[in-house]
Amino acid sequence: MRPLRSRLLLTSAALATTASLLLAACGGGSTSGNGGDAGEPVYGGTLTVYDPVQYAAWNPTNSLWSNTQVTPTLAERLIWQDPETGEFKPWLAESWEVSDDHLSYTFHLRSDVTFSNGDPLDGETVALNFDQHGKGDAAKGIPVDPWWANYVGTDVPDPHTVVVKFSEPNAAQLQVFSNYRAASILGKPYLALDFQGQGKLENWVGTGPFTVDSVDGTTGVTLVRRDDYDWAPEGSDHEGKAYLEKIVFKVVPEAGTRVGALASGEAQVARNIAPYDEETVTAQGGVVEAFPVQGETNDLTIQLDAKAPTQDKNVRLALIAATDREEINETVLSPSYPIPTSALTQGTPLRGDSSKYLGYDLDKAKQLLEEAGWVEGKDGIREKDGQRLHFESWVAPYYQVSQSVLELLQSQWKKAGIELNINAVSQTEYESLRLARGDKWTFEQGQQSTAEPGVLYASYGSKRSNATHNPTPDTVLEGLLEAQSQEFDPTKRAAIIQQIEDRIFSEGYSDPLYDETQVFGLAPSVQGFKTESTARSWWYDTWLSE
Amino acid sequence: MRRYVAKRVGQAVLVLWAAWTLAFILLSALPGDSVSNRISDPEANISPEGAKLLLEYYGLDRPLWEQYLHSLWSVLHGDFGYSLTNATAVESLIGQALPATVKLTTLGLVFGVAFASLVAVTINYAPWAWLRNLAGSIPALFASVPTFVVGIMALQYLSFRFHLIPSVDDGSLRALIAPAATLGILVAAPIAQVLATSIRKTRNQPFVHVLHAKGAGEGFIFRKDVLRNSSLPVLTLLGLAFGELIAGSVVTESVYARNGIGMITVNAVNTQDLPVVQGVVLLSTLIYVAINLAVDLAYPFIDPRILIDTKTAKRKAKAVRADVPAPEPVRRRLPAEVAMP
């Protein structure tokens, strides 16, 4: 473990500031294409996409970012969630009803849908899919999908109707049916395979507008269009087959190559453009498009089982007040990353407004620490009973901006007399530290992404992920989390979500850093590029001009 | 000769087993494992029961010694297991990636030897002192510039500025030239250094003076006598250079986005994909051992005296290997030599 107070910070800060000034007009979290002046859409062409991360096993529940730029376009869901409004729209199901007790969901399937192997979509296949998620299959090595809590089973009264039943009502359930990793419908030959077999992309049999053409180990995938596709989700820009004829995905770890390739025309889309590269992309004539990853904001969740000064609520609140989110945005990020004003990112349905808790207030931070008995020591770092106000943190390997954000946070907290040490370790070491915990594991950087406010339940619920590791569960919070999952009236539910956020921030459980965002670089020829609600690419409406 | 080969092959098998076992121990000793990593990813959202099922499915719940014996038994039967992150059989994962890496490293070695020979000859034979001095500083330069810097520079200029080469592997030969040259630079440095020194020493040998005195031209002496006498230490070095080629391919393949053994290795180590790491270790050990075996067996052809009697031969091979920087030249006991003043 080595402390990192890198001089790189200054350089990247300067670069990012320049970038943010130049890019002031280019922010936002739009999910539409990048220009209305490209003329009529044209069919045909090959789109090349560069991604930095090697592909892992292709099981449908895998949510690895690189994999999920490919899979949501191969297999489809019963309903489509509009990424902007959060509304649900018909897709493989043309209509649906929810029973009064909210325990059963009836879906009426389209009758014209076929899988890529020619099999028709029917209720039996849908039920097989949901059973594999909800019940798992130990013989095949397939674990139960935690997204399918309280699943009872699926009835198939006729070939084009399914009735999905649960033992407990859940206000977040409908969204699960729209989610790419929880409810993608795959064909029977695929479902017959074991866990290992389901991990091969060549085996995917879906109903999507593209099918797998070839797979090149862990570093390349080629998709081809299905010409007989005619069941795009409601709200798409067009109907019938997709515009693109072919999509070539290639793993290119080197950031400079991904950016350079956009300008040289070798690639048309590059994922994971770093904040300091955004300016390069636009200077080369490319387009930077940022998509909010709906769900929780990227935050430091305070670990309440750590034997650290954060056991004192005032200290926790001081940390939140001493965090300058605007400076983080301006210095190490870019306007592509919205500044958090809630526990949920911009665009997440029913999110609350917690901006009153999240303003930068150094005086308040100092005062809270004084009240907690932490007085300024010789070198400016506060002390109490001979103990320094010192914390350890670890760079979270899942987020490309983690280190630069932590480095800035280190300097911000120092102004309030708080010492933060940053450790950078490999991903495997990070994972084991995370599992082992220990007294120094005070903060955990992260977020869960789902376009549903119930994600807070999944994250904070003591019987779910238990994000704070609170040794004595907060009964108030637990009650509110439970209540929102039983509340089906959106207005009332939004009120409970606000109460949950009030509780989280008034107790100082979470210190939001930035809204989780996926940044893509696009060549100017790319039109109609879209993502689904958690920023996974949806290539159906994309086309190439020129 | 037969006993010599049998002993070398026996040693090779032992080395293979040891490398494989060591990889197993090292990766098992590291905290965490591939499946636990997958489980603890915040986005993965797997329940403890699901995690248990996955560990059982991959056999990771069994005691370590049982896992070891089981995988050893499987390997002996040609079953290298499945990648824990990729659902692909290790042999097909490696099999897919191997041809690309073989092409890259072979061409890289050719480039490396060509660069090195050019530099070594220039150092010794260039007509101007400034050129000899300039060439003399090249090995140090080659050795100290990291591969990724060369790679990124090459991409920026050759690919993005002048559009001479594609920036990622498109399967063409053109795409192979820059990565192979990058790799060549890496291995050229030590070879050039040793070859230059070796040529210089050989040229100072009395028999060369005699050849000069007898009226032989510089070019003739170089081809007939100097090159042959100077190449033995280089041959030994080539065996070692292979290790650098494998290590270099890890970086080169990442920079140039080429699917190959290097890329697989990076991913497997990052995700602690034990079966894949072991597969790669086994493969590289096998190649390494085979190449060094070939080098050992090649000595007698360059220096026939190694086979004069087996005992001496063995000692000689060892001595030559130990002496990489300053080996004993092969001396032809020309009658004239005895008569040197």
Given for the second form:
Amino acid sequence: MRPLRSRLLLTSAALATTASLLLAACGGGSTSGNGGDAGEPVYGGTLTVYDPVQYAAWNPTNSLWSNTQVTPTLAERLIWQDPETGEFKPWLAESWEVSDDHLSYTFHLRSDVTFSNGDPLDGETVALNFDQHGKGDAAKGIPVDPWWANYVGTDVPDPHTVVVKFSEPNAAQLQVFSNYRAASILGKPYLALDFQGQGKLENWVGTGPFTVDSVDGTTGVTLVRRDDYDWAPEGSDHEGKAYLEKIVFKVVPEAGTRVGALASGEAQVARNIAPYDEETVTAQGGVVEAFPVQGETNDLTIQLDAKAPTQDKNVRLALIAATDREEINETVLSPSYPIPTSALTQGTPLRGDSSKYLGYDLDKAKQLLEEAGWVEGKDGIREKDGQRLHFESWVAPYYQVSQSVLELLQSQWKKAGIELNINAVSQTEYESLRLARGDKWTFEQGQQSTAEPGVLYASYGSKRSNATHNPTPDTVLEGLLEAQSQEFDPTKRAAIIQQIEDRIFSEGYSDPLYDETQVFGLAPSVQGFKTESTARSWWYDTWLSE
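Instead of the form predicted in complex with its partner chain shown above, give the structure for the form predicted on its own, please.
Partners and other molecules omitted; one chain follows.
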């Protein structure tokens, strides 16, 4: 065990070095100071949260924004990633060691943790959780989690120790253990359920400071406090039970209604405040809190399996050149949304600088299209072999600003002779279209969020999410993605991350729109509001002043 302990110290030092050199801006999810002199925290009260997006299947790997404002407070992880510094801190595990070859992780569990059904946290339960992620369970319909590549298994040498083993090293693995969608620990009764059963929130059995009181279809959830909770992650503002007694979540799609509710007192927190409503919230005496989401930028990822003009790289590069990100920021967003200069948002560790690929250059866009054989038609839209340079797009219902951004993009691309038609459908219809993947499904708006550059591997890896749906894997990109996962020197790894970004943008795989940001409106009574490193709400320290 001695060598392993040494590795822990080395790893911590490396992380600290990484933090000081490259995580200086790691201020994504963080503590909000929204109270002024609100006095001492008080216990009790019901907090009502309005969210614009209806809830969907509650499987822990579902990263839907609305779901994940609820679930991180129900189920916890072995380690906590500090949203301010990026450092990893003890949580359900009081300590851990990493082997010299980075193939095994030994976690020592706290002995005082219980699930909401009274069962104690033990190594066997942790192993069952990791096995379902790393190996899936065909009998239960549970797929292998792509975030758990090269998982071998978990040994349980004693009830409070687990040794998690992998066949290949992964520089991002420690962050995976802290990630809400990849490593939340749930109780045995939940793990015994099939995929459908695990998709019901009322079945969740977690160790978090709140438990499920009721679920109202896809539009409402009520959580109640666990009074016996006493294992908050290191760095929390207090110990023991949470301040709030109850949290009520309601789906309210109308932006104006959410803002009005803050003023009337019907709600105390509203997520996804529209840019044009930010001043209204503050004028009403509320507080606007914007949290940059570490991970990928919000982009249009080109779908390479679509039978569309984007099969031609010049066309893909023209779309990127014809996108004016500064105008998007100034016209339909707000200063809350940074202008993207990388495949990763500001604050994400080891992010590259891809500014040279992302500048607005209309002349370049036109030249690229000319070289690709697209000639300007009578109405300004380019044509080739009798085909108009036309694309369909769909408003992504998960993002409040999606439609306004697409509408501006439509006018920008038109200047280059590119026709973009925008479709707005219900969330259910959108998800059906996304799964059907018709020939017109050329772009997918979105991002994956995690405070680790390895998110690019999770997103673009052909055996991971394969974000571009490339029928023929890009061997150059695949090699770089693999190389960064096995490089533990922060400086060398940063250089590989830059090469990955160079490849993504030189091939035109991604058209970044804005750095993903979560904007919350808070009533003046809300104190101690926090988010995790990826801007998911963490309600443990939140309280209501008089």
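Keep in mind that this is a model prediction, so the values were computed, not measured. Positions refer to the first chain, counted from 1. In this text, the rigid core denotes the largest set of C-alpha atoms whose superposition between the two forms falls within 1.5 Å.
- Across the conformational change between these two forms, the residue of Leu74, Phe291, Ser402, Trp394 occupying the hinge between rigid parts is Phe291.
- When the larger part is held fixed by C-alpha superposition, the smaller rigid part is turned by 19 degrees between these two forms.
- After superposing on the rigid core, the C-alpha of Leu433 is displaced by 8.2 Å between these two forms.
- Taking the core as reference, the C-alpha deviation of Ser354 between these two forms is 5.1 Å.
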